[in-house]
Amino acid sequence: MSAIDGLPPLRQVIAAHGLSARKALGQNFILDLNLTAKIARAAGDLNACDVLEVGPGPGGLTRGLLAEGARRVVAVEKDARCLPALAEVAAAYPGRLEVIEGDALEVDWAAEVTPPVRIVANLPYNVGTELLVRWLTPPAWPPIWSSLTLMFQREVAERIVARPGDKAYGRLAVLAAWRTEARIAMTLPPEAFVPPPKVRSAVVHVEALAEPRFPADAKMLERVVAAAFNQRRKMLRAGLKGLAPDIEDRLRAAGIEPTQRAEEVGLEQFCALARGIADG
């Protein structure tokens, strides 16, 4: 399907310029275009927005970005292979694709927008976990984004709108909810990658806050998360002894019985605790 543009459909571009994904990059392309404009809706109105892209590929999802109404598009690819593909759909929607060649975890990619910004993309398996903790964890909010438009794998996407007590609840589920609205778009079967994973994948779509629901430092709250979760089959007061020479008194001050487990403590009561150990 090539009628959201005039470029050739996806596989046509993939044979031209000899795109076969690479597993070391964590590729899986995407070669339905009704299906990437579909991804690029589940973002919202993309018309007056700047939408940054990691991991664009052949550029499937970017030209439903550009297709759907982006003002523009700034898309970070690593794979040179790439690069051709994305200056021809560079050169159908002219102004509105700036490609940057690079590693999206090292990428100033923030002087290259003008809010408002909408982050979309089909992430690479391999780095779509530190990429979301460092969108969810910058240091002021709220952040250049609005809202966050992202492929998983399903068992991450699980993680990321699991609430206490759910069987995936953990660090990103409590970063996500700090400081967003998250939930699941819609989810895809292997067979719309190529190549098709052994897992199912799902879109999420995070709306960024005001403000976070509940004070507390980032990086503070990331450090007692990630170490709570760390060890989740453990106590708290023996997964976290490494954060506070005190930590049963820090526990119980933030609301928190030492022998309790990561996945029984909500939100508020996470950022009670990371306020206590920050404050000495």
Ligand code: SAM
Second form
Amino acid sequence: MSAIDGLPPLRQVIAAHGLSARKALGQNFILDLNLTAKIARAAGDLNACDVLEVGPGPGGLTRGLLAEGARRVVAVEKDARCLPALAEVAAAYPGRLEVIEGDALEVDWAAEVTPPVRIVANLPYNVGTELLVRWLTPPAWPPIWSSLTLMFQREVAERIVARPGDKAYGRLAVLAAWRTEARIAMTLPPEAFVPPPKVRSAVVHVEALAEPRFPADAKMLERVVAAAFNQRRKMLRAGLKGLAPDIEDRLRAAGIEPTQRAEEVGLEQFCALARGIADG
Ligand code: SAM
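I have the form predicted on its own already, so could you send the form predicted in complex with the named molecule?
Up next: the whole complex, starting with the chain shown before.
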């Protein structure tokens, strides 16, 4: 892609700017620009979209997003060492890349983008999970973004797309199924990254539905599923007793047997339970 954007190969960018990978920032870079272009394409048609990219690092995925036609990319990066390299990308795509230095868990980026917005990120796993849960649980729906295309450890990706009865079924699967359609778009071996992580990775693509599949208050649903799966081997009447004094009645009213375990309960019942508890 250096021929397309006129920028040097990423190994050269990293050497020129002294961007040795820092473990504390979860820095496992993708240097293959064919692969970053493929990830950008997994995000869907970018032409009429602004893209929020979290953790651009030396800019490989950023270059993929811009080359694939993103109208604008707003990129939030915590590591100030990456800013000069990203400034070079911005110069190659005049007016199309804005870089915000900061922590994606704190930066307010919404004012910087114009819908439709797609979010794309190759992030450290703990930050990615925290952001995913936030993006899935705003009080109002639809959200500002129309899709999320995010890199995770493969095991976490499987938790996001799991169905009731699957081993990986839990909090992330319920929250994702509630308001979105989520699927694994591709899997990547450790060698796709520099340095290679210990585990395989996967890109999850999440499309926001126009409305949630069942009504529920986001905060309450989050509380209910967090408590239910926190003690997934326990019967729900025990795992959820802190949520309401008459939890057994409320479970039955939601069509759930108090002796059932969280892994057997589907989305519709969890939403009914969240409504039942919220109604007091
Ligand atoms: N996007 C680049 C790529 O694909 O090669 C870099 C990916 S690397 C796995 C993760 C990037 O996220 C690093 O550049 C790191 O500095 C950045 N990062 C880590 N924590 C962050 C946070 N809380 N907010 C913003 N960026 C963060």
